[in-house]
Amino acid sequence: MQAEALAFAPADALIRRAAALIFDVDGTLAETEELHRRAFNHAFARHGLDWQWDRVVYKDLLRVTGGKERMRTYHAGLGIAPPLSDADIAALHRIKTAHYAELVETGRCPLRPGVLELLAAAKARGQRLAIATTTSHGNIEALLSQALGTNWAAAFDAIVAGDDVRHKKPAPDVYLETLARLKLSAADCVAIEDSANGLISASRAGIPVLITRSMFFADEDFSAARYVLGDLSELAA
């Protein structure tokens, strides 16, 4: 145990000296992607589509950030014309988002190990907290109101979602907007991510990145991250 503590001491030091911690949501705070996959399939069935995204298909589609963008990419790959209309995509996404919230409310998606402890420790140290994610505000609300309580948003100084910026990850927009709202420089912050797209996004904004490996992205290339952990409980080792 002592050797493990020494091994993760540099990662802990990176976290402790930051003025703000900026969290991704899906895969980072909780293993949400499997519930998202099920919710997409539910929406397809409700809409009369014979699409079925298994885990292999969904893992590949996760390279495309944003649920609406994911559906457009999948449909384009089928080679079926004409493309789904914006109205169809929006309707599918509404059904999917509502069903995702229902799944989260059943308690099937707790926060990942170490997340609550890190949030509490950061607040105790006087650090600021922020969210920079590709997912929607509705999805953030569904997850964190269940996990942290109805007043969860008060703990965060900035909450920036995919629809708040022009370009989603791996573009740096969501992190640049978060820095602007925090009024902090990139070097004063640490981004906590779980995917290569998130790593690229934060790195392009100049923010050092700590990776916590998740179910769908565990085998991606994280060589550009400052540190890579299995989960955030390792910070307390």
Given for the second form:
Amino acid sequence: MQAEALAFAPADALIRRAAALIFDVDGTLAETEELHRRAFNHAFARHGLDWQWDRVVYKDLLRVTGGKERMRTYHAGLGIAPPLSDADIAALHRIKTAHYAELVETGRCPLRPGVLELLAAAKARGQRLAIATTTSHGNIEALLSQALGTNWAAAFDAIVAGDDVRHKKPAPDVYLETLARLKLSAADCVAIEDSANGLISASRAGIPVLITRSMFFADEDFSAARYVLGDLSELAA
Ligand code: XBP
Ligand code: MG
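Having seen the form predicted alone, the form predicted together with ligand XBP:
Next comes the full complex, this chain leading.
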């Protein structure tokens, strides 16, 4: 076996012996955050706000999970006006989500390298698949119906989104709910993530984590993860 393959052999073993693979969505299945960022800016312009989140600002704001929470945090940081009402935030998020779906539906957000192959290999091994994400069911549908076809959900035994739980990542809620729906113990699963918040969330649920570095989190400290890969194509074919 080549030296680089040996370097990932343990990651392969962790993946292959899991009863279930639990996938994060944004940044893990696909590099969606750049489209989210553009969708936020579209919503701000449509709402008459002169906010424009460039990649530097957005990278910092990604420490806040949840689009609505992210906008509220940004506005609070401006400290220049009364806080946006919940109705304003909800209206902005509806515009943003609709535009995000349009961007995804143009096919501009393919699955990351190795994702399709791992999904197929896991199914072939009889492993179960699940999703544990902060984003909404609508955003998951837009992305995966485009990438996997309209029947994409049939491949997953549990799909838990941000609005299904009280507390978003880094709280463990979304992973605990996924384990409950799978009726599996944390040690029998592997979480595949791309962010520090996702790593903390899955770790608090007791689930071993494999990180794939994504566009906005390329330089994060993932020392608490079991393994860190560039992307899933580094796993054995
Ligand atoms: C990433 C998030 C989401 C997205 C934006 O979720 O934190 O908030 O950035 O989507 P994950 P929404 O990595 O857990 O998939 O605007 O729908 O929140
Ligand atoms: Mg993510």
